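To begin, one chain is listed below as structure tokens, in the form predicted alone.
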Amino acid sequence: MNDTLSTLNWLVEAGADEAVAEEPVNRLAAKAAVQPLQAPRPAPARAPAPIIEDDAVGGAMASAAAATNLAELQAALEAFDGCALKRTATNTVFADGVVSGRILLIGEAPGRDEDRVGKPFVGKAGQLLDKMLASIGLDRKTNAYITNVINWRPPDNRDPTPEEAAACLPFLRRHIELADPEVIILLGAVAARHVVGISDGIMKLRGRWLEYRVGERMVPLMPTLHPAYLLRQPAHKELAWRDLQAVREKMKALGLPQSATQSN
């Protein structure tokens, strides 16, 4: 205690009149290097705003609407780049058959053979389809016309995404208008879902007459089983045959011509 008081008295006599810090400072220690003032770090750069692609659906609608006939529609489709499937496909698959027969068949999407040839239903499923059509007096060379919802093959034959289908649908709708059919046949659940907007399974939809508006009139529409499905499930060919018989009766009622090669 006496030492502390003696030290304070010595400081006062030496002229110290105020405390400058709460902690004693060792004046003999080496001084730390003075750090230079640093400029404030710039804020991290923001990621560039995503590039908004052109409105593929809007472009498809405008391009399809401008077509006044099937040849113009095909040219517009082949020039269209708004569907990602086109980048991996070999060919644009537009249609096959005779539009004047007024019977329109709509499938799902091209497969490997269709992508290679550039026409719908040319593989094993197409061969079965031709036999199915012949059974009711239809033939793509004389009185049947065939297209797909999707015009480019999805990789590995997967189902098309909603975006891919949306880019193709304006062309399909215009295709139906220009083909002006008397009867529409939908092949498979994917075609039914995108054409008539019903998500029910094909087993529930098949065999039931629906309607599709073309211009100012309603066109009878029959969903049925896809030929590729029938190749996997041949026992269900009987169901498809019933649907085709209903189509044949509708053709007779409408006075549509049937091929002379019809199977009885």
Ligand code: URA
Second form
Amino acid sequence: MNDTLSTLNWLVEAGADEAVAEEPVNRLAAKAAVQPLQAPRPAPARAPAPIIEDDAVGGAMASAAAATNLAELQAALEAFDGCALKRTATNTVFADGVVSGRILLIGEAPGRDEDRVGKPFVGKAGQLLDKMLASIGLDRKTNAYITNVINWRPPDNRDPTPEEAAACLPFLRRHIELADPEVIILLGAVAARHVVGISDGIMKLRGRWLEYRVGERMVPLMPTLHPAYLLRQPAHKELAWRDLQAVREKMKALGLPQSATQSN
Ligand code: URA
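Could you switch over to the form predicted together with the ligand, since the one displayed so far is the form predicted alone?
Shown next: the complete complex, the earlier chain at its head.
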């Protein structure tokens, strides 16, 4: 009894001076004897397992690797359904130009005009690109070959998502191998990011030679400004012109032919 009283006094001094429930609970009783207040709820129905889409990147890699020439690669790309952009595009945009000139240009993605025609750089930016190329003796009818990182037009010309780019990249890498260029020109920051994995701004990157591995060879690669950017910022054309002069010097050093239509 004394023990009980002194325990109660101790509890009151500690501030525990209210009962928390109407009925006392014997907390020493065996757990099994304690009745649950509510009937246990039935376990919620398990959410259906998510549908896992095909391995788009794996499919792209297998299909690109199986192509042994550019015509097969184009056919493989046209048959490939792993990039969501294809569903909204009119055409698959593969490439344009003459691959034997050994000069490869890589842009970002088709726009409205390219989607309609099915060829890269046929709109306003493409017209400026043709003039830039002509200034160093390049011409897509003679010695320049052009493709893009992305082969289908992103709706409203938005940036491609990482998933869309990842599904196109195995085709681009195989495209570069099969085209076997001596010089690569990258047009703009998006192409630079995906092809050489460098996210520095294009202003920092442009004008400096980088290298791209094609099999056992390291191919010189020049990042420069995208012609669509130059249409918005014509004052920067001079920078692109300087980059192209470096390409012209490289072509001379490699003994690559320049077309007769060169303009200065
Ligand atoms: N811009 C690009 O990057 N590629 C095209 O084909 C057209 C515009």
